[in-house]
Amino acid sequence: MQTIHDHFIQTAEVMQGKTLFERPGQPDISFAQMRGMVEALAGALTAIGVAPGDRVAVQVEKSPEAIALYLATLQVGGIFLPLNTAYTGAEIDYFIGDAAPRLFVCDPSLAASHAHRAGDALAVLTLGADGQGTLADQARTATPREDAHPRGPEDRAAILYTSGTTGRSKGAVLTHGNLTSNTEALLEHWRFDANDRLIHALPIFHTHGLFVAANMALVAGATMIFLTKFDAEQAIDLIARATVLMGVPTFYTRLLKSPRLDREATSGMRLFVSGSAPLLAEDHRAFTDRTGQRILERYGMTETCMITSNPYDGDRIAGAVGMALPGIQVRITDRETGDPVAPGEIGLIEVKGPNVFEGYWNMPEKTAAEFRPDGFFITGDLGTIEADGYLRIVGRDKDLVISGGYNVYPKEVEEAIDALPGVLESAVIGLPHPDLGEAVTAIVVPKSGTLDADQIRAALSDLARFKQPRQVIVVDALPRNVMGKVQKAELRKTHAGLYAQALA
């Protein structure tokens, strides 16, 4: 097996002088001149003592070379363990207390309020959105790395912690058989290619971002146009030279906002990807009538890495997440028993194959709790699949309101509410009641102006009367995380007290 480093340089060596990070305003970085910072950096990192197995921890900014030291980590054998650039002191104080790194690698305008982090066991250096900084200063003048500490499928290449809103975070270990076989079924499934032109407007410190929009150029020969964030005007102007978008559901909310968008503008693409929280069906469907294109969605977590994808060729419908990829097996089971339910039917979605985490970092009964006997993962999301094979996910097992002893999915009823004149979206829950355990209740975003709560629980009256909201709240927007997702855990300790003041 080939690591992502190995295909890399494989790559670089045949693509050389061929443009791999283009850059708006600033000059283009070639595939030869990405190999020297990474054999540079991996020289520095030697020097500094980091070792095989041992953590290199990275909270910058967006940057090539931060794609060139997690490459970098990965020749010498290290483990990359990317850190969301909005974490605060008190949450990397958990995250190097947990991975316990060789090496932290922060912002240089960060770089006093980490000092105190250094030691013995712990180098701190810095690395700024411009390239420079300390790391950069030492691997100017370190010898050059060139060969690469062997590496096999089960050896480990990452860890990326989950953004522990219903607990402390974990930190899944990610191997570079993860790695390396996911990506390889995504340039098959999708058909990416050295030929094509990525606009690559995503973190690089989530899975979406780094192990999918970043390995697969770095291993196919691709340019990616590099934008350190998404603008819906900038990316339609970029549009007219790229080939594919890899992006979260609110660009296509932003690009629709456009009078620009059309299909003169979008006519030169030939994917559009949206995954790391559902796309409004509204805005798949509007999409097509605006471009002529439909956005393909897929299935992932950090966990795994990517599950399903809508097909290359074939229907890709609204409200689905496709089938499995290449290798990899998807089941629904039941949430009691554990056993698989019938086609059509709800329950948690298992997956096993190569992309499947090794486990989560110093915790061996919480992995242990994850897995199936025969290996299967629980993915902790409750879904169906469907007589057409496709997978459609109702929502997070956590999320599940069971109001007055009946099961409510979140989903079923969001998307009633999402069908009504005037509204944008919304996001149901479960509160606690006295009565009932849980309430079911709407938090409702209107599409401008405002909401008539009584009437929108007038219009769910189709709905069975235990998955009808006993409170529709509306609200301006609905809080979300960097990738887009809604924060229903938020939502929850927001409203927690709303049915002890109603009874009061």
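If you're wondering where the values come from, they're calculated on a predicted model, not measured in any experiment. Residue numbers count along the first chain shown, from 1. Superpose the two forms; the largest set of C-alphas matching within 1.5 Å is the rigid core. What changes on going to the form predicted in complex with adenosine monophosphate (AMP):
- With a cut-off of 2 Å and the rigid core superposed, residue 403 has a Cα displacement that reaches or exceeds the cut-off between the two forms.
- Here residue 62 does not count as shifted, since its C-alpha moves by less than 2 Å between the two forms after the core is aligned.
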Contents of the next structure:
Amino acid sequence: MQTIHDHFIQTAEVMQGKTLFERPGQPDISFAQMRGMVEALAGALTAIGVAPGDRVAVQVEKSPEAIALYLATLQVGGIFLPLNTAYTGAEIDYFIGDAAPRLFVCDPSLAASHAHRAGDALAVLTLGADGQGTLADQARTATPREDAHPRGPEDRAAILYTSGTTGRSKGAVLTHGNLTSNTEALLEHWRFDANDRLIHALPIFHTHGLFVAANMALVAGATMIFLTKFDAEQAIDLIARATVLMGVPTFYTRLLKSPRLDREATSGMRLFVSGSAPLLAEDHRAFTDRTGQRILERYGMTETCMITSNPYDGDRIAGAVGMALPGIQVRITDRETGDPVAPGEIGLIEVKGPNVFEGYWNMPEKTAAEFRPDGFFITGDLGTIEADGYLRIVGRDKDLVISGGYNVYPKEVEEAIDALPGVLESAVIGLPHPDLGEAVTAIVVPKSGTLDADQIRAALSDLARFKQPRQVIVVDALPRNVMGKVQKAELRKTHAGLYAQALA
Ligand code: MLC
Ligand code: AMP
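Output the form predicted in complex with adenosine monophosphate (AMP) next; the form predicted on its own has already been displayed.
Every chain and every other molecule in the complex is listed next, the one we just looked at coming first.
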């Protein structure tokens, strides 16, 4: 088996001076240069003492060097642990305590606030958006490393934290076999090769930007037009020089807002991919009307990488996420009994295959609870497979909000709100939002008297910005059923129109 690092080295050997990273206003970086960066960083990691199995936690801005650090970690047999740049110090405390990394790499601007973490067991180094910092300094002086620590499909490659229903984040442990098998399946399924030029505007600390988009380009020998963030007008400028865009639905909602999006602007593109959250069927259709292109929607999850995809050649159906990728099995089961449901009925989406993660870091009970005895993983999404064979996602069994492609577990936000003075209880829900798909919204009950909604929002600054409620609504009581359970469905109905007029 080859790891993503092995694949990259082979590709770099062939591609040599071909451009891997193209960045507006900055010099291009070739495959050969990237290989040099990876080997220099692998030398630095070895010198620092990162041993096989050690975790390398990374909270840095998007840069080619950050991708090189990912590959270098795989090369030395380490476990890559990328963290959302929005996470605050309190959130980082938890990840570092839980994963016990050997090395934590942060932005130079945060070096002072993380300095206290450094000790015998944990080195703290920096890497900035410009590729500079104390880690880069070490890479310049260390002896570059060419050999890779041998790794098999079962060996651990990465940990991605995903919020938990109990409020505690869970570290999903992904193996080399998970990453390699999924990249290979996607390359074939989407006909992605060295001729492609991918607009890469996603963050690189999640599955979509790192294990789908970047892995595919690194392995195929494609060029990435590498953007620090998504800007619809910039994307339209660049589309003429690209062949593929991968994005969350908000990318498409924002592209559709631009009058410049038309057939001519997109005529050189061969593939638009959407995933990480539901793409509105009306956006899918509007995109086709405007551009003649049919967005290819696929479905995935941190724990499973990509699961299903609409076909490349066949019908890309609005509101459907397609069929299981090669080598992957998907079934729909009854929520109560776990038995497969009849075709066309709604149930839990379960998945099995080489893409499915090993388990949650240090959480054997949580892991066991999400797998069936026959090895199927319970996604927590609700769906149906109809006679046409396409999977359609109809909802979620898990209490989860997806805002602009970021997952927010209400429990974590509710716990933070409930801890504030004067709050009796709260319910956090996702409401339809014209830009973000869903917006995190808090419904709060005061202990007595009234509460200031703005003060509540301001008091939640320990939470990453994308988890903070866009709006806080103060009410006298929450609706409950006879069992005393808060009726979130009713709250979502009552407040459904809250963001209807929101400006994107
Ligand atoms: C940014 N903000 C968000 C937000 N993104 N708030 C809620 N939800 C989000 N997703 C905050 C900013 O901090 C800022 O706060 C304010 O909103 C305005 O920001 P913006 O400039 O409008 O946002 P922008 O930077 O343009 O980002 C929006 C976005 C981005 C949608 C482009 O969030 C994004 O790239 N999302 C992709 C997420 C992703 O990669 N998901 C894949 C997960 S993997 P303030 O305070 O300054 O106003 C996965 C598996 C799979 O799910 O299947 O792929
Ligand atoms: P994450 O845990 O961040 O990886 O998010 C995974 C979740 O995103 C899945 O469990 C789904 O709920 C959701 N998701 C991903 N892709 C799609 C899609 N195409 N349509 C609807 N939901 C999706």
